[in-house]
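Next up is one chain by itself, shown in structure tokens, the form predicted alone.
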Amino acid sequence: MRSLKIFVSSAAPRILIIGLLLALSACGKPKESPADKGIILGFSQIGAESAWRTCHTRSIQEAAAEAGVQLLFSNAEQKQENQIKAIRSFIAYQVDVIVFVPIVSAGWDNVLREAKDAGIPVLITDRKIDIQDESLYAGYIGTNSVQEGRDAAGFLLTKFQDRSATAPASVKNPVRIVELSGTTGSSAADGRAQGFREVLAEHPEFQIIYSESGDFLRSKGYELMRAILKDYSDIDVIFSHNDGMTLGVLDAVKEKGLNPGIDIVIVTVDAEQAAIDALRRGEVNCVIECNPKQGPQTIALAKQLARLETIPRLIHVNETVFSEGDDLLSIGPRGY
């Protein structure tokens, strides 16, 4: 059994003590085969800013416990520097595998090279990274953000098909879109924006008149929407990159005396329970699922990496689209 040392960085103070205590109990009864005994996983999450994020964390924690994998957890509190320090503490601790959600796409080369030099495989989850040497990480599992953007635009093409079919070349009656994007530099925000624009590129009647980051936060969604409604009186569509911001948008739209879902078409991403409830009330027109329940697949991949097995470079989790024309009563509880 390896000798154990505890590393706690002041910039990443939330490596859970319970996770370390689990590490110290490696001699307890294993739930897995002997080949899986004693696997230690370092997991860095970006924060707890939404019900979606909390569910994603819980899914991985529960799957690790079920599989007998000992989990060291760090909450980066929305700061990349905290994640980098947490990953370095995992390397010093000599975990078997590192899993992390990159808050932004760039800036990971050095710390991942340190992990590779230490012989520790790295699995990226939820958000993707932009890195010159892709051999520095083993694979990615998570959402297809580009497809989510495409699905959002596809709904709008159907929703406004009458106006689109009759739009003249000069586009005298455009569909005016406000976009609230996610955290600047994150693959989720970049992908959703890219996919959305890809589909609408051939349809000039759809015009993005305003786009700004709300950092995936409800409070910023509310603040941005209040300001936007003061400057724009003829908005047809709001495309929000996540449900947290959308809930803030709904508050601001109602405060203005408008009917969300009727006066302004609203498309959102995540499919939290609150967004599905708003869809049922007719306040949201389309919800693109971003599936947070990635734990079982993530832990299965981590176990493969601990056994020095090769895993697929890219795995996208299953996701769906819920819209106003669906049988909304058939949607089960979301769990987040």
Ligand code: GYE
The other form holds:
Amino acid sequence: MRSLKIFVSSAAPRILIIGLLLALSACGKPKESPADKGIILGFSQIGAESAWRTCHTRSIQEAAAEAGVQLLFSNAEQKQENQIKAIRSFIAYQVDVIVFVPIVSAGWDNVLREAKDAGIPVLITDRKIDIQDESLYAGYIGTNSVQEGRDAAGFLLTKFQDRSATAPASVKNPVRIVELSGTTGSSAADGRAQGFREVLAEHPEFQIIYSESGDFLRSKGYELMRAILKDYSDIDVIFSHNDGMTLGVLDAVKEKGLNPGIDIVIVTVDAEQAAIDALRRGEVNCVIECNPKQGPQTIALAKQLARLETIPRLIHVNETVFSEGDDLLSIGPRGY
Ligand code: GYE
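Same protein, different form: I have the form predicted alone, so give me the form predicted together with this ligand.
And the full complex, kicking off with our chain again.
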């Protein structure tokens, strides 16, 4: 069996990545059936914007190596057009399966139609897509962002239950929330925002006074929070869609002379080690887990697709919630 393992580093310039994939397509590959050769999988990852993303990439790469799956890896450097180019290269190379993380939900219909016309099954991982023809992909495995948003709101209902009990919306001191959302148009940000609002819609004493996208980046989280703290002096809660942005938020809140976790309640998503450490220091009050270790399940599903088997349309990975009331020392190393 041919052994071909290709990890195209994210540092490689894009032209090299596309060139490499096109060179491979010029070679073509032997016309064996998937049953009697190493499966070749084309994987388009969005980038390396957070420790979560780096762990997700590592999990897929390690699981592919473990399973003997030949991986063509492409780092899109946060650009949808690079993902579309990579998927077209995978089609040209006639991979057995395409797996990708849609950086945003829309804009995939044409390229997935090309994959279907080429007879290549597509598995979506981590983030979800909005598409007219659901037959253009075989299934989804990843996180339940809407539930993550619900869990964030659920923590606040408990945290502020005294204010909830006596506080119709008309009273003068609603719970004032600032939201730092993730990448605009991504299912992760849209889902978290949706779930958060679904729960709070029943509780008008909670008011989202400001919301803006920090693109899941620590640097933007810091800059946004500095600017927001100049305009708003009575913030009760910050809901940040990922720990990367939250680390920037903590820097900005401390620079303002405030005590994060005490003067302002902070709820964050991902459960990176740094967020758990901040929870232990009392600087963060609730950490919603978003599980990046999707590699083994993803590769197992990809192998089933390569064997032309059907797979479940939707699989949500297991996730939990860590909060200030828990036995925080019992939380094991996060690995990201
Ligand atoms: O929360 C964030 C990453 O798509 C669920 O993307 C993922 C999100 C995750 O940048 O850290």
